[in-house]
Amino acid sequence: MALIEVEALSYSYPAGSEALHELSLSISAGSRVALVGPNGSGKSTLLRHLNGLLQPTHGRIRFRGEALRYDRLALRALRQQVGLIFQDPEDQLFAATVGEDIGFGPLNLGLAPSEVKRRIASAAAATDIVDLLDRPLHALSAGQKARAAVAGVLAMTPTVILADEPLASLDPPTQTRLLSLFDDLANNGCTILLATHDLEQAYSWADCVIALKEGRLLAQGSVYEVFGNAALLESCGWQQPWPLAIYLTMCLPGVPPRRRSELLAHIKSHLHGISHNDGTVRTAEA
């Protein structure tokens, strides 16, 4: 049974514009899922439905086999398990200091002060903001605010993390650390749904991909199935992730590499295999 099931989900905003149309998909427990699509494709709207912030106009969502309910107690229970990292940290952060913001959720669960303190420390360490715990939120940079928002969700120890482009304001080393953190969480059973515009990042990180366009499901499948679909990529104006593009262009053997280091090692091994004894290398035409 899928952990999350979306059945014929449609949603229209009060102004009348339809953001999602007859969307049906499923998400397996412990998976790394990349949610991709052009601007306005419905990525953020879908994530807010999965967290119960929005209620479908039509259709329904199941979590652990049970249809979502929208009363106060049911939503509180859902959000303890399904955490949402907003695209804009300003929409998520509100306390006076970083430490207070991280601890707000655990404190409202009625946990013992010692447990709240432990969760704050653990989440801050995981996001590399231990030295910022006493700092006012208004004094943070954009990247620090993004990490503080992630820490606030981690402190709730959710089983599902919905991340709405959390990497956008982070520098490359911090992006790498956050993706590594998501990997660790997934390896321990947490389900990660990451909305991103970076197709190469999605290709290198995800187990599977959900592609949306204009509120409709274009495709759901492995990174190879989705990013190997030339017609789909063309319909969205996307370029194929370059490790896969180079692999396909060179007609390399074996499983397509997912990361830059893997691609370079793959090419080096392939070239070594076709080298002449005198050390020259045959070209593709030779």
Second form
Amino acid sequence: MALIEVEALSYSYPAGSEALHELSLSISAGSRVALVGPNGSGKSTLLRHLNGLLQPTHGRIRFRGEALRYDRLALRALRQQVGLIFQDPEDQLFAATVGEDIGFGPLNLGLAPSEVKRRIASAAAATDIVDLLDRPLHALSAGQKARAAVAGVLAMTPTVILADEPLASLDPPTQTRLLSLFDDLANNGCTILLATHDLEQAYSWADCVIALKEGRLLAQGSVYEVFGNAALLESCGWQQPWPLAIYLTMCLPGVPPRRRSELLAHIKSHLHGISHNDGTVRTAEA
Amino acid sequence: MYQIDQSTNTNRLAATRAEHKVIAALIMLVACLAFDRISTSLVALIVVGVLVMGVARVKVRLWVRITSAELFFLLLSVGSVVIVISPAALPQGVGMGFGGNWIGMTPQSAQTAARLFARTLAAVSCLSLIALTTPLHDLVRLSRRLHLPALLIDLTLLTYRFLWVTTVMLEQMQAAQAARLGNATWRTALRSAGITAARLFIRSYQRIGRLSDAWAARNFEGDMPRLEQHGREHAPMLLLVSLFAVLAMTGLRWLGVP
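Can I have the other form now, the form predicted together with its partner chain, not the form predicted on its own?
And the full complex, kicking off with our chain again.
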């Protein structure tokens, strides 16, 4: 059974613009899902629906088979399970220090101070910001703020994490660090829904992909199904992720590589196989 | 603002309990006001100076700037006290006739002004002990322990946070304007400033909306939760120093030093 099911979801903002139109999709428990789409495609609006911040104009959302309710207690239970990391950490961080901000969610859950402190320590350790706990938020770098924002959500121990382009504007090492953290969480059974513009990143990291455009669902499926669909990519003006593009162009055998290192290993072993049959290829390999 | 905030978070008394700093500062402040002598004010000024610059290692320039921030207003007040206007010639001191009156300075007015100057400067320096060595979150924790109204504390916290967020927004907008010759002439600078003011309000408003969403996403229901953080260092040294200063002031008064 799907963990989250979205059925014919439509949403219009009070100003009248329709952000989502008849959107239907499902998300399995424990999966790594990349939510891709251009600006204005409805990624943030969808994530806010899944956290209960927005209510559908039409359609409905099911979590663990039950339709979402929007009363105080139901939302409290939902948000304990489904954490939302905002695109700009400045929108999320507000307390005087990092430690206080991480403790905000657990305290709202009514946990005992000892448990709150334990969760602060645990979330800070997971995001590698233990030494920043007493630091004021404005004294943090962009990468540290991003990690503090993630820690604030982790401290609520959600089973689903919705991340709204958390990697945008971060340097590559920090991006790798956060993706690795998401990997660890997914390996521990957490479902991660990561909104991103970066198709290469989505291809290398996700199990499956949801593609949106102008509030409509373009495609949902495995990374191979979505990124292997040349017509779909062309209609959106997207480039095929290059490990897959090279794999398909070279007609390499085996499972398509996801990362640069896998592709290089693939090519190397392929060339090595050819070289045993025809010694002239050795020149090309060199 | 940056320098003060950096100082409060990096000085050597930053980890000391806020209560100790506040009590020490208040003891000396009250003693200053009660004794009201130049000598006792000087004692407070010196003791606080040693604590702030010597113990906490706050930069001398910053302390002087903070302590002298009100110098302009202080000199205005002192000026009005030291200058005496009298219809008759001044029996003591110096003066000159001006439009049928005598304007001048008497030994009493000079002494009163000097006392006022020293007392005000010392009182401000006592408060600088708190302002330059105590991080805001420690003051917030102290306010909570003192059971000040929660609304007041939350507002203080949010104002502090938004001061920084708004400052960053302002700097970004000013840089963007300057990069496109927004400050090339006084006319364009004035126009840019107007646009900045209007946009800053709108952007702050939008950010408040997004912050409100972020709170809701973490189950905020109207009450800002509180968590007593780990204990800070006790510093009886501060209290002892302030009591020593009060003793010295009492001694000076007993000896009749002005």
